[in-house]
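Coming up is one lone chain in structure tokens, specifically the form predicted on its own.
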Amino acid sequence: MGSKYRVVPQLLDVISGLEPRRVLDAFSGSGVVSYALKANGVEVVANDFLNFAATIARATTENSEARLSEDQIGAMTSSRLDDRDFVRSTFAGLYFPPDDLAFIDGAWSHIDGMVGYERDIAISSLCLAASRKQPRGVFTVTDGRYDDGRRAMHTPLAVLFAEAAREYNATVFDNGRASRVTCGDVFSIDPDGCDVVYLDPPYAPPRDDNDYIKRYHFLEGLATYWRGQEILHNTMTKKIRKRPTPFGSKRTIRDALRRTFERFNEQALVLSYSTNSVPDETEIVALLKEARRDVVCYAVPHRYHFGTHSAATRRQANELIFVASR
């Protein structure tokens, strides 16, 4: 959901426009920006309010150049450092059967004795083999009434995480400058040294919401295995608790957006932005031009990847790219 994979390309000509020496990517998300830049040579500080997306980030920008072995993916997927069984007893009959929940009790009494980006890369392949087993990769839903017959939803999640390991490894490259990552909010980040910052924060859509914890708590939960997540388990889904944010909401997201304008004031801006969203295109630019003198925006036609069934209106777009300067 608000994945910017589609349109990197575009956001690559524009940033690199800016001539970068270090971009902040503020709301790393999927990772996929922070790492096009990265392979762009740019020194990027990648941050995301949400565990497991930072994860991603640290596993795929920040590494340069750690990997898991065979040996290791071999003993992740074939046995266990002992007998825990919190994922199999908190999850018994939701999302998966009874063997991949077991597994990922295993994996975890793997990575609980593991550190550094060799510990990011078994996490974010457990989180890919997860998301790629669940109908629409969304954990809205307990039960198959999505199966739509793909492979992976037939497939053990032991050999999903395996070729999801191998992916992440073909990742890993070093393109000599320290990237670097961290996991907050937004108004936490020291943005020092950063000439442009990259945002792309969470959608308002005017009839739904941008609810990232209702759709991908399981992800969350599992990049800790959720340890400091309290679990509400009167949930049909058994989610987790959202954290607030004043970007969840249409009330309170124009002074987010104009909080976070304000706070990288001395850096260039490029806003990703969608003309299904709320606040719209003319209020955006109204915003950055409290603080910045010039505004340009360029709209990129864009297909949504989440909700492309055939009754989803809304999945067709202009997903919008504005550049502020001072």
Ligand SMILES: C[S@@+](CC[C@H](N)C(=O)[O-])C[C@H]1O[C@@H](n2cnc3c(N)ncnc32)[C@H](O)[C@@H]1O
Contents of the next structure:
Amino acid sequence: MGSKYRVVPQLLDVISGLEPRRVLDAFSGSGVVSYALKANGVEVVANDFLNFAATIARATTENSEARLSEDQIGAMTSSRLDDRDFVRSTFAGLYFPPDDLAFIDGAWSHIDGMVGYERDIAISSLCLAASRKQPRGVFTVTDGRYDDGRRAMHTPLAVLFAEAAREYNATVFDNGRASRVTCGDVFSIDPDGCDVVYLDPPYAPPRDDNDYIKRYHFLEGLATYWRGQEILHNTMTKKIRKRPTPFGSKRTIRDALRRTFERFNEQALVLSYSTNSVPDETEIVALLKEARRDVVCYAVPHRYHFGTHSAATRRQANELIFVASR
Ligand SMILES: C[S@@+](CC[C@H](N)C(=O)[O-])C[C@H]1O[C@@H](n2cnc3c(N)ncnc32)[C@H](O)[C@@H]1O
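Mind pulling up the form predicted in complex with this ligand next to the form predicted on its own we just looked at?
After this comes the whole thing, all chains and molecules, with the earlier chain placed first.
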């Protein structure tokens, strides 16, 4: 959701044009923009306040050499180091069949003994496998109602995990620079040494608030084995408590954007925006002009997938990239 995968080439063009030494990707999400910048030789600081997002960025952008060995992948998919059953019992009857839930417990019995980037790749692979198996990759539905016959929905999670681990292994490379990742609120990032800040906050849609936890709670739980997360046991989906963010609500986003532009006062700003969000385009320009003298807008035609039903409708939205500098 909200991944900038399709507009990466345009973003790279715009950001490279600023000739940055170090770029802060303050809302890194899937990590695709950070990774693409790394692939272009840039040093990156990636940040997201969700653990699963920060873990993926560590595995792919910060990590420049560690991989999971075939022995490790084999052990994780065929054995368990203890008889824990937290996932199997907590999520019984939800999302995945019992064997898959038991596999997650077993996989975590190995992950608990792992450190560093190998651990990050293992967790990222679990998250990717789970999101590939789950209909539309979002955890708002708990059963197979949306079975669209995709192979992933009928493949054991352990097999999807092994595939994902090999794919993550293949992303690992060294661009000669020391990129790093933080996991925290945007207002706690230290931007020192960064000359460009890329901002892709979770804008609220016009008639709703933007709640990532509602859709991705299972991945955030999976990335932490639900440690430090409060499961709301009275919810059908067994979601975790929402992480409040002022960017997800129409009431608070303007002030949040204003404070963000101030916080990164020393840096040039590159802001992603799609035209069907709140606040609208003219307000965004006004907010940017409060903070920077020079504001330029690039328009990228972009297709979004809309709708919460199987017959999702498509509509054309315009993806904008604002560049604001002194
Ligand atoms: C639109 S997504 C970013 C997508 C990303 N550019 C990509 O291409 O995948 C917004 C991200 O902001 C994160 N986020 C929301 N509020 C935040 C906050 N206050 N501080 C840090 N991250 C936040 C969310 O977890 C989400 O991953």
